[in-house]
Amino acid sequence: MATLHEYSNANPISKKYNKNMTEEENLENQDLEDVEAEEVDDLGVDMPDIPLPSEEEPEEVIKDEFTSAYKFAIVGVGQGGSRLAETFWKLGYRRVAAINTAAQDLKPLKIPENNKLLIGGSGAGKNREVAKEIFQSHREDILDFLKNVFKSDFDRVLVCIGAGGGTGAGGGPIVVEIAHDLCESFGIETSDFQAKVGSIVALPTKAEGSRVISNAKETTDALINFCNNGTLSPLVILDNERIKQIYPRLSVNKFWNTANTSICSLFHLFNKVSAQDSEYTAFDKADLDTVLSSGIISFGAVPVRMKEEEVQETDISYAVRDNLKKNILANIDVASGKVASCVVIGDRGILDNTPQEYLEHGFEQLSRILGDNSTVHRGIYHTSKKGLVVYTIIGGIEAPEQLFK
């Protein structure tokens, strides 16, 4: 069998000018040569018009405006949950992200319109179960949302939920299912357990009707048994009545402001302390990873008052006590939990001037109020604030046997 380049060669084309011809035979044996070879290209692939794809254009990269441990991505739901999405894109989050059923509830938030999504159209009305059903009916266009707001260049994703109105309450729960969905196609998660998605729920107050608290409490029970069987974590709870006991004169837009910023603060200063080097004592990634991956957790934030201008012995043990006292979250058993991390921030002449002991009582005094088995990490950072602060995160901590009283 002839091979390809042999057929090509195959009676070959001579185009010579023949002196024993005369012109006029010279130019009808160039017309014939030429059908000739027509003929040969004629024996080429007859190739149809394919449409054939373009070279891939590089993702886009979603920066957040800081460095962290980890890259969160960050869904409200309901006006509630929004608005704590909301204060993450102050912080300098960017991949936040809401969802409601009521357009006059999107429009006021400072995010930009894309990340926005509306169904529904004409809200839930306080009803839970017909915003269950709005949300069940558009869960391939929330995950296609997120999937166009988020990318894929993100390691965990936080859904906000305020439990209280109908579309966070019904709608939140099928979010962090659609968020596990999510996680899975980016290979995020590689299984059912590999909890990468966690949840804020932001408790009504006592005052906004029988109603609104039983939505708070079937959606807060739906998000601790996904917390219980290891496909929810971290659960923070927010208990917005106690930010009213705790700040009792605060008007209706700095309260608001207030809970949502206290929580959203604590939860972004864990996330860079865990990305930067000590020159004392480091909490690293590692450090928070296990606390975010171990159920419900409790934050806290109080400065260390010192009665003299140095730190005393007892002054840190104090601020840790105190600590747990005026957190702003869900009136829980901290004392249930069984990991921890304290970090201690205070600019650099109270720390060159404070002994180390000092700082081990207080990191003790927590690992006291845990009890045994529990771990506790530590961290220690210089900034140039003056003064010193106590900041803590416990995780691990058992469901509250009732929320509300």
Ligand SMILES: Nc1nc2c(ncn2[C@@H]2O[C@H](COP(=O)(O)OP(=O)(O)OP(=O)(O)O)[C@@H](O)[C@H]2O)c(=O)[nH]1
Contents of the next structure:
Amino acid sequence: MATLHEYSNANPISKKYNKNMTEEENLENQDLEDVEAEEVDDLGVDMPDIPLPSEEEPEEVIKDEFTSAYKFAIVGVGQGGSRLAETFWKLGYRRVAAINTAAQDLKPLKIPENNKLLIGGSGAGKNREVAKEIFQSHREDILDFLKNVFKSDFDRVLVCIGAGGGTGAGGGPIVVEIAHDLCESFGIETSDFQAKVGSIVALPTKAEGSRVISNAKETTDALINFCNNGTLSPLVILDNERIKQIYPRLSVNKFWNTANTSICSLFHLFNKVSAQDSEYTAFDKADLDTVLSSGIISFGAVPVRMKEEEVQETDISYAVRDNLKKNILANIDVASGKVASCVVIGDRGILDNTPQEYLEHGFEQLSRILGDNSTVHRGIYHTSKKGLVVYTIIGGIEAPEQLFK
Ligand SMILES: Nc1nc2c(ncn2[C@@H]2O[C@H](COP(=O)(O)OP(=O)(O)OP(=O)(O)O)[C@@H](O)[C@H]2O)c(=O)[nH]1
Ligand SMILES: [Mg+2]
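Could the form predicted together with the named molecule be given as well, to go with the form predicted on its own?
The complete assembly is shown below, putting the previous chain first.
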């Protein structure tokens, strides 16, 4: 039997070939058909100029330069805030934006020019109110700018602020609100109580004077209020005064770099580790989420100092306690925390020769410090770097009564 293809080829002249007509009649008929076809080809009307929807182009996606549990979008407001954001860029984060009211503060940042937004233009001169006005009147510009820099593929936003100035202090809380609008428009936040917007705020040193301290107070209070309402999480309160005490004699240019790198690297470490498997104990994405959603959080990192060649039980417990004391974050009562993550990272030699219960005792000690009903997520990972380091995040910390002494 002929195939459909063979059958249609067998009669190439016309689909309307009529076997009851002569060949001549059929050819005539064919000519008529061609005329009809020509007429149909040329409608004889001008095509109206209707704008037709073009095919949808796939949206550009921004990717970080590493694999992590969460895709953070980071925006720095004011000079200090922007330098914190720039530090994330250096670590490989690519959804990084900076906003300022003074061009000279944006210029030195080593992030792409398109990731910088200048509003106002002549600074805020340490005046929160001036900054507030400028940010309020540019809400839509800021929203469009952030949409353009971050695109839609991210999980959380972090707003970085130096609390003592004008621009960061006045504009930062407004950018937090805009970040919520952004998350809502992309469907990242679906309810008011599922905050996907957090903040890193830096408190000034004592030497910066009373105007700066009063700015910092008002801004930090506003952020703590957001946190108490459940609309901001996490909130990391970085204390520049403590950095001065923990790393004395740092030169001016190293000071900010040390402050910024220490906090951003810790953030990054937890974000990366929670995306990795461990042959010991893995700390996972859900563990990190509980901490990131718990309000005020504090980070710490302390190397385990071994008094002898092998790790002793007390070495780890000591490191856990030391970790809580020696951090660069504000003088907050970590014991009020409700949830913690403790990750021990060490070289294989040490890990394989350290009894599991020594590590367990360290984790249990953290649970005891936090008190009843607290949760401590744990993780143990190996690395090629020699030594053993204890990293912690404590979350759900109560707002400090007195941040500034
Ligand atoms: N951790 C950290 N804090 C910083 C850094 N730079 C400034 N700060 C702190 O941030 C506070 C605000 O300073 P700036 O960020 O320069 O101020 P601004 O937000 O640009 O505000 P104006 O210049 O007054 O409009 C200061 O009081 C410093 O304590 C930084 O790189 N890292
Ligand atoms: Mg400035």
